[in-house]
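Just the one chain here, the form predicted on its own, laid out as structure tokens.
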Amino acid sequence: MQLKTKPKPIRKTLAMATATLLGHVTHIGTANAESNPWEIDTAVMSYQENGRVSVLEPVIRMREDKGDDKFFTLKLVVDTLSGASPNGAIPTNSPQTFSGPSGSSSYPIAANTVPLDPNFHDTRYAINAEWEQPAGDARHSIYGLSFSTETDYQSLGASATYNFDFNNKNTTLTTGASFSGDSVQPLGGKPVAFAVVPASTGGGGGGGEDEGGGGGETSFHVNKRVVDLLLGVTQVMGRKDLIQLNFNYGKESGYLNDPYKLLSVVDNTGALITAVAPDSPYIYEKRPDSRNRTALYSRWSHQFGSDVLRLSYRYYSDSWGIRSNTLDMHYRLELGERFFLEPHLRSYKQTAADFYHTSLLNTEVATLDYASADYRLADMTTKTVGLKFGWLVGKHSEAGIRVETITQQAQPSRVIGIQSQQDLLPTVKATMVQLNYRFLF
């Protein structure tokens, strides 16, 4: 499955912020050519929501200070997914039947269920490198590659980032770019979009070729482009106070359909009808094939002593008509010189998507141009309350532990007749653990 199912996501992002002793206070310092050449950084991070997805993600990142500014970095990331996942059909009062993406297997779901497919599974195996140098007195530059394949799905992208100082180094402009090709292989080839599920499969994979077409292909290939643009700029306040602004653009273009993704068809009481195909009241989803994004994001950071604050705010919109806005707080407070807490509190809101609807009225199918079931793309409030606990387990290496609450909230775009009986959204509820370990040599 695509790890786009994932709640955020870890795929490809353009990480180009600029770093800063504020946003990265540590007890051992970092790594120098001289002494330790080497800075790894170790994580295990384990997330599991309520009876759905549990992620399992192992991370490595090993940096190596080459001598005269100029630094390797190495990235190596595996994301076990597995559990249940929500195939976008409504619950409805009587029992529902459905099959995995290739049809080879069905899973029967219960009356006043959620229909989730237990057979998510999948691994990703990722890599990323970076070549940091001087581009002059004051400037540098950081140059990347990335890869990363799963069981449907190939990634691969290139990056750059250039840093320029003034006003005395007291203040940083960053410029940056990314461009990623991905292959995408939907198991039991790609869905026809708005066709209707052949009842022999009951939701899931296959039934595909082209647009329009019937029938279907084993294995279909199809591609998505993504590229984004950064330009930032940090600026020290003083000795305790810094600022950062960013702005991101973001073109995304080719398949950006999820092939495993369904719509139920009701009529005008809610109900699911027979009347689309014999015994099949779903239909797949369509998406545009472009979605252009812009995120403005803001950040201060404040020490108090030994202690740091930091405090963030985005804002994001695209052309499918989402918009959100998150606050996000950390303060690192330290416990003597071994040991530290960081409390972190989050709240995420978003708008739906121009095409996102709960379920489609029969008569609307051949009106619309786009729709998605997908609850990703609902109206949604997300609250994230977590603590991490830190500790200098010797001169060169540090640990620490880190757990969270989720608590997601997606509201229905509309609730039809009898669906006002049904818990059409229910609330997600999910833990997060991660363990950490740094050290120098």
Second form
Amino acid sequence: MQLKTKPKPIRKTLAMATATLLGHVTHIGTANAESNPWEIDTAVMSYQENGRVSVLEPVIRMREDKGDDKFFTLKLVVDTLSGASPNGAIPTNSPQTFSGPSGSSSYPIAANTVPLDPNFHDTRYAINAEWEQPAGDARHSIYGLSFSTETDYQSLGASATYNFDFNNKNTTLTTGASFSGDSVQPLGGKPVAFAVVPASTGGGGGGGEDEGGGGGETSFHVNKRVVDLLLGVTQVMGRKDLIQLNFNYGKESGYLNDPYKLLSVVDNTGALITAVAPDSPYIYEKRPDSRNRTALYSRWSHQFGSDVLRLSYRYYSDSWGIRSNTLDMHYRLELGERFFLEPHLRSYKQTAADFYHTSLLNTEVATLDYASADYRLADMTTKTVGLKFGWLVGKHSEAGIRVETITQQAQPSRVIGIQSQQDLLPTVKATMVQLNYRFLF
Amino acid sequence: MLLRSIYKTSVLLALLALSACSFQPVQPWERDILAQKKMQLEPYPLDAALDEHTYFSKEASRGGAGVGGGGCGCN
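For comparison with the form predicted on its own, kindly provide the form predicted together with the partner chain.
Now the complete complex, all chains and molecules, led by this one.
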């Protein structure tokens, strides 16, 4: 009788007891309201590209078990970026000079070298808070707030996710929505799309700190809105298998340009040519002011003996003409009860945006609606190879170190005349090292 | 494009729902393996968040795994 009228507490107790028991054998488990309500997860990531950007990113995530299946999570991130970033212009067989984003500083680029803007230094601070609670017998909801700020960009966002369990908790339906309102303040003012980039003065006069020169508008504040909707199902396929399938629709609108990216204007021999004004062969980029994107995402966790394989696949497409396929694999190899090794492989391939142009012919400038030479919008592949080593330091703490190499290769949309002498889009190689430490108290 | 994606998703979800029927449901006391942290779909959320941030900055695609998280200039 008792089982029929009140089955849940017994099931719950059994499930919790099993989980707790296992927690002490193979991993440190999760926070528990009575004994160790706080789970503290920390990481420091160092990311270094060859001769380009470097990033140092410490993160802390604190999750408190408030009891009754309620959880509070707070995450803080500091993201320090420095180094050089491609400005979109092509390398040429003679030296080039560019004015910096503020119009007051200029930088020379040697012949046969990809133009990199060396002025990228920024620190981003981000905070995320989440509240998770049951919403009835077989439902629970998660509400999130996020805020981030950096020199020229602020973002404020909110999200809500509802999970509905059925089929004896073997199936979970997930619905989610998020919104973020972002504010962009390009250094030197918002460049006018397709305007000629002011000629570099070599520091000998010209614009002040807040002056964008001939191509800049005096508007220093532009907005961007991002909405995402998610529908997903998670299915227990057996004692050792869990799969998930998500559909994600997103819409971005507002200012979607990268204010610091340029395009080189060339003649039909591939040589730089002054497009409109006589003093500069570079123009600012222009992207559409809206973007609709869809992603179909699936992942699978399977246990082999005590090892775990995690696979995921994503198909992505958007209204800019980008299609991509991402395959990701982690294999956790247990080395006794205290250590594990986890190789990671990721393969990514995207098609170019409809308006991606490595360079523009001067005859095209007046005819195109949109154009960008940002290599991240080109035909591109990314390959990642990584290895993580983890160990249980104590009963309630776990540490890890992860090293990965990331290789990106983009393809030019077109090679015109003498451009064939140049490596227009050289391979980008990056190394990532991350340290983790997680503990309960 | 959107309609085609919704259609594809619906077909996959329907197949998934049908296939789920053919599997023996796992009872709460049989969840010893599934309850392990390493069997979660995202056992290390910080690793996942850092990866997502890196690839969001270096590639043109985003989304799929969940909603929320915050924005970034990422130039």
